[in-house]
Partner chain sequence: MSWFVRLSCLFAACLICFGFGSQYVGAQSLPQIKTVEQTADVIGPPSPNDVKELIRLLDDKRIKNWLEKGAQNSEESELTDSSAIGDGLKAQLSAALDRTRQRARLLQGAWQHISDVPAHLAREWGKAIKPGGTVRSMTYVLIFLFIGGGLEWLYKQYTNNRLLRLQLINPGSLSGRVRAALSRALLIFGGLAVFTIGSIGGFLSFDWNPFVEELVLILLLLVLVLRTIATLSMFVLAPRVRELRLAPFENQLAKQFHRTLIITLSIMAISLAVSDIFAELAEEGNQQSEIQAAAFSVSILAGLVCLTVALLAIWRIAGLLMIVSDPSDEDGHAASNQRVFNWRLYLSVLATLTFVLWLFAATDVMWTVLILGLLPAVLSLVRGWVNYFFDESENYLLGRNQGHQLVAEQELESEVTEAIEAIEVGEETDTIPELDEHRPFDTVRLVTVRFLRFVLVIISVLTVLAAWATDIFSLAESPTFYGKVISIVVELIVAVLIADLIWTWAKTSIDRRLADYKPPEGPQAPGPEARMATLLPLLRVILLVTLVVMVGLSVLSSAGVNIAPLIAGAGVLGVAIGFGAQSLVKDIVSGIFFLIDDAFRVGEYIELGNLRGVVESMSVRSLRVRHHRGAVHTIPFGELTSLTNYSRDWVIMKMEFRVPFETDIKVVKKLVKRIGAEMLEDPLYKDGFLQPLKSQGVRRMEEFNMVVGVKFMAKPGEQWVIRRDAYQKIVNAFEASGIRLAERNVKVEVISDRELTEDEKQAAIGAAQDSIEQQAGPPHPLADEP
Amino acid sequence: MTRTLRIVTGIVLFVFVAMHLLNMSVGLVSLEALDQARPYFMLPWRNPVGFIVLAGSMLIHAALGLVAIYWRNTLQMTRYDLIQTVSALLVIPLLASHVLGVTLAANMMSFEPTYQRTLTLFWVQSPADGLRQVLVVGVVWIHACIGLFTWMRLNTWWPKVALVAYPLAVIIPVSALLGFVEAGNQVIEMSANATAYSTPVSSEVAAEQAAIFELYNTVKWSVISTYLIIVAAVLIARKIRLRAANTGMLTLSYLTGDTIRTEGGVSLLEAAELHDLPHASMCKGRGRCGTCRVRIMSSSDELPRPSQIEQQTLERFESPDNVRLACQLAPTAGKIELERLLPPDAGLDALVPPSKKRVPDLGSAIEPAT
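In the form predicted alone, let's see this chain only.
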């Protein structure tokens, strides 16, 4: 259930971000075209159902990410996992300003936050906000692509889809950035022309705008502070969980002759990666692909029982009781002798269960005796 929720909510958020970037790409045509295209790209989300799906996906996906951090046995990570984790943690602090700004503009200042008005803010009134917007788009896109591609590459149709997916992963954000710059140049020119004919703002309007801006800052920093407190609480709870586990030292001896000695509580896959021992794991430790399967030859201590995710994957590959997933098995201490069942460079054929692999028909290759 957790795995499905992570995938579904991630896809929803990816589609939203992709549509937002495609809309921004229209800025290459003109600023006017950018605003004209906006209702069509935002149509799925500008209704009660779409808004609930989008907001729910964002909250659920963020919550699942924090749960994953809580269950991590070590904060030492591979570069791949580090980029994915850091980008996820940065999304809410970077995105809070934009979401709150659009919401307050629409509900309190009684005007539609069009691209012309938004880009004027980013390029003329507050360039720092514009730079932050570019940064948040980059962070969100990198995080989304890593997650989506990790899931898609576990399917047999991935090699065909990859021919289109990889170019689009570059073309979409680059074209959006070019559209952002082109439309920004237009609003700068328009603002320069309008300045000569602008009229002073009345003291009442200025006071109202100042009050709204103060409210905006208060809400923004409240959201960011609450988020940081939640992240800190998750890290503290994780530390308490690990201390309660009473972990000792763990020794892993492989049939290849490699030996790893590390603190208990880390998964077998984490231990291998932290000690630069190549290990197959196409799903990057999510328990989905089964390519990290190991055969336990012996263990000095009783091993934890498989979780539901691990059990389902093992059953799919018709694995015996002494076979476990290295990404899911996290012994607390002891000595384990084990064998990696797949080479580190295992390909898509390793995702097919033994009973579903096609056995070549050799009958036609045997000529009848004469």
Given for the second form:
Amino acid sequence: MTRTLRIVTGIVLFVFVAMHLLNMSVGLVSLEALDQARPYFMLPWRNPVGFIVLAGSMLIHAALGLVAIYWRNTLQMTRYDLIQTVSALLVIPLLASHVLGVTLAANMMSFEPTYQRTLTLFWVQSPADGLRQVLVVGVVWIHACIGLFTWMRLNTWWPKVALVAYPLAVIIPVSALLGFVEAGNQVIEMSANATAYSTPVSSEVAAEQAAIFELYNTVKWSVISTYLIIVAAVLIARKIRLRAANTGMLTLSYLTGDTIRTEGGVSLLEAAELHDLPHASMCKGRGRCGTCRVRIMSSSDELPRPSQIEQQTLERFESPDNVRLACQLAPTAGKIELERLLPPDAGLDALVPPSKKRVPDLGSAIEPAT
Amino acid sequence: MSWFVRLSCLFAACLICFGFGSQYVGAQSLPQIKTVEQTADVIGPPSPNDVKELIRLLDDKRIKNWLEKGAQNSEESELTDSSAIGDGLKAQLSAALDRTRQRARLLQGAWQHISDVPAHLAREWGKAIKPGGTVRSMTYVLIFLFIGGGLEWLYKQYTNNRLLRLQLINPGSLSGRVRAALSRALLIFGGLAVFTIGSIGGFLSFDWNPFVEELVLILLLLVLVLRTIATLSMFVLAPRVRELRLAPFENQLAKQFHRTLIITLSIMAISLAVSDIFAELAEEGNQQSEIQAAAFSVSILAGLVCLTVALLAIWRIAGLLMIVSDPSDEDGHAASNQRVFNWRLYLSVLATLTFVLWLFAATDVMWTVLILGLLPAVLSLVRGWVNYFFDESENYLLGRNQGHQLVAEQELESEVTEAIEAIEVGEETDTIPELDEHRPFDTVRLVTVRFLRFVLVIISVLTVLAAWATDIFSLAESPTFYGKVISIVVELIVAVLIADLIWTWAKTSIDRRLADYKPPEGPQAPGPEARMATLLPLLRVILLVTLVVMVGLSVLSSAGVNIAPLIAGAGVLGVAIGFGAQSLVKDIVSGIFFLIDDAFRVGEYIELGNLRGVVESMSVRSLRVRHHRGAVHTIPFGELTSLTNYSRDWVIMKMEFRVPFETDIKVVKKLVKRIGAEMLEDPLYKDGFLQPLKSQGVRRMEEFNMVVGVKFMAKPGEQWVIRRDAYQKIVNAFEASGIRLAERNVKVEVISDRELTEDEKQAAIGAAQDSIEQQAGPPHPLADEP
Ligand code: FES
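Please give the corresponding structure for the form predicted in complex with the partner chain, as opposed to the form predicted alone shown earlier.
Shown next: the complete complex, the earlier chain at its head.
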């Protein structure tokens, strides 16, 4: 359930970001074209339904992420998880000002946030904001692509889609950024010419603007600080939860001769990756692919029971009892002897359960992840 | 872990630090001086009209000719000027002193205005760049880095699998490891290239204000340089993949090493880039002395940062290497720590000295000190590395030959320790490690070390020279005293090093072959090596003499001595000797060719024209053959035209038995077969046989009997004993089974009815005597038919 929700909300957000970036890349043509294209790209999101879906997705996705952090046993994680977590945490503080600014401008001031205005802000009036935008594009896009690709990679249609998806994943942000630079250069030039004969703004308008700017600032800072408080609360709650479960040292001996000693509470997959031991993990530890299966030869302590997700995946492969998913099994302490069942470079057909191996049509053989 | 390997890594780290740092430092010091000189005469740009006039004048033929002539004249006068040795030296010295004095003044100025530096720089910065421009440049940097990164990511999606596979295979042999590491580096460098194209290419495709362009480019280049260094370090250290590592470290150490290296170099590169940016700014600005001084203080600061970081890195790496020492062997531990300690001190002093010299603008001295100081470090690093490589390969070969299937872990560890021990041995004695068949790469190893040393020495000499004189080659060409000295020194060094290289190679391979040669024991025939053993020492001496003479001659010729008469004299002498010793030379040369043909060996039975016998010994000139009856022939090789060797590979022996016509050939065959089988079993002969004894059936019919052939094939030298015993056994067997060997008998038929008396019988026999004798006749040789 949570996984489906996470994926669905993630896809909604991804579509929005992609459209926004595509719009931005029109900037390579000219500033005017950029603004002309804007209504078409923003069409689905400017109506109430679209707006609610978008805002809801945003909130749900963020909340799910925080819940996941709460449930983490350690903050030591694989590189993949680290990138995802850090980028996710960064998004809101970086993006808040832009989102709030645009929404406030559109809804309260009846002041269309055209690209020309926004870009003038980003390139001329407050270049630091421009820098932040570039940063946030990178962060959001990396997070989105990693998440999306890991989800898609488990499907049989992936090899075909990948042919298009990989180049697209690069072309979209690159052209958007280039559009940002090109349009920015135009804006800089325009403003350099404009300052010479700009008309002074009347004092009432100026006062109104100042008031709105104040409002915007307070809203912005309260959003950011609320967010920070929530994150801190989650971390503290997690600490309290972990206080109860005391962890010791964990020793993993692989049949290949490698031995890992690490602090308990990490999953076997994380332990392996943190110690540079290559380990197959197609879904990057989401418990869906089953490529990280290990056979437990012996264990000094009792191992935690498989979770529901793990149980399902293991059943799909009809695995015996001593086979577990390395990404889901996170023993707190003890000595374990184990063996990796799949080679680290396992390919797509590692996803096919052995009972269905002989079915000629590979496509139907794979059950959708539950 | 051995101190040596650890040391070598220390050096590697420092090398990179120094090389990198000093390059920048050197680059930095030049613009400083230049700009100071420029402040003296600031002249505005010429007016457009002036320029037009100049262009018109330049097109004029006459002006052109005049200019060319002038140029030639000035060149000539320069040449004559510089030949005045004393003047040149003095001028150079005073120029250097001047430079130092100027630098000191600049330093003083910088020190006095130190508090104003930030203000100056900020003002200048504001002038060079529009408001908001700084942040905007950062935005640009970020954007273009992101673009490069995106393209690289795309590249990675297509190469990742290959990379993963490279990291997963266990190459085992060292060459395999090097190959895998190389292909990995290549893949990663491909990504880096894509990144470069994406970021820098993307940036350059827009138009920028010059200073912004400079700024962003410097920053992008900085990222690129750092990534390149990281990739190189990864190539050697492979911090995550032990199988691809080219240095003998454990995972943990490799990782720490890698990290230290990267952090150090990043800090250095960043500080140098910052100082570069400000130097650029100072040049952009209108050449005011305060700005110069401010930029100079920034560059001093950067230099200080670099020095500190370099020192920290040296100490940290030395610390790392000391920690991992093996506590089990206390003595070696202490000694190795002492060595690490010494090198640490040495390198620290070197770094500090370099910095101080740079500070006082003694660039040429700085370069000399730096390069000559680093040379020993680099040399021992290279030696250690080469030794490590060869040891690894040898151990791998050994392991494979003996079929030792150890667990991968153990294998690697033992390899490493062995390698380290070997390195230690090699380092302490610096001679050829004991020659035995376990070291298949000895010659190559020694030659490689020498060769690398040769290259390094040449490079450092050239670099030092280049630091002193801007154009070393033209200086060496010029007929001044310095030019002469330089060219002689360079030629001397090159000649000696090349000769040394050749000599090392020849000597090790000759010594190795000599050591490999073991005189054969017992009856076994010695191989062609035996003669080699006599020839090789001679060859070695000839080579040595030739090399010494050649080096001497080339030095003499470069010193300006005319060596043509010497060569001519040697030529005349050579011709005279050549005529006198013509036959001697012929003997030696043809001896070499007989040797190459492997026509005979000591102990073989040969036939030379009408001489036969066993080869007893060989000298450089002649061959000694002993006839089986004891006579000894000595034959110069030059006399040999053709030669028959009876002791090669196999011999076929044929035997014949005469049996009466009524003998059952089947029985004979069976008997021979049985005896053949018996003899093949017998430990006495079985090694001698190549093909067993076989009966060939009836070979021919004779007057009173038939001839049964028997043959066998044996190793040369063994055939006699076998034949002897075979005869005996066959005769015994014939007797046992009732086969009589045919005997010559003469029937005398007397046509008469009556009994002959004794006398008459005697008379008849007597009458037949003649024919008996006639038939027996002198024995004639058997026709030798197959
Ligand atoms: S990594 Fe996919 S199930 Fe564990």
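Whichever C-alpha set is largest while still superposing within 1.5 Å between the two forms counts as the rigid core. Because the structure is a prediction, the values reported are computed rather than measured. Positions refer to the first chain, counted from 1.
- Taking the rigid core as fixed, one finds a CA shift for P320 of 2 Å or more between the two forms.
- Core-superposed comparison between the two forms: the Cα of S298 travels 2 Å or more.
- Core-superposed comparison between the two forms: the Cα of E182 travels less than 2 Å.
- On a core-based overlay, E310 has a Cα shift of 2.6 Å between the two forms.
- If you overlay the core, the Cα of E263 moves by 4.2 Å between the two forms.
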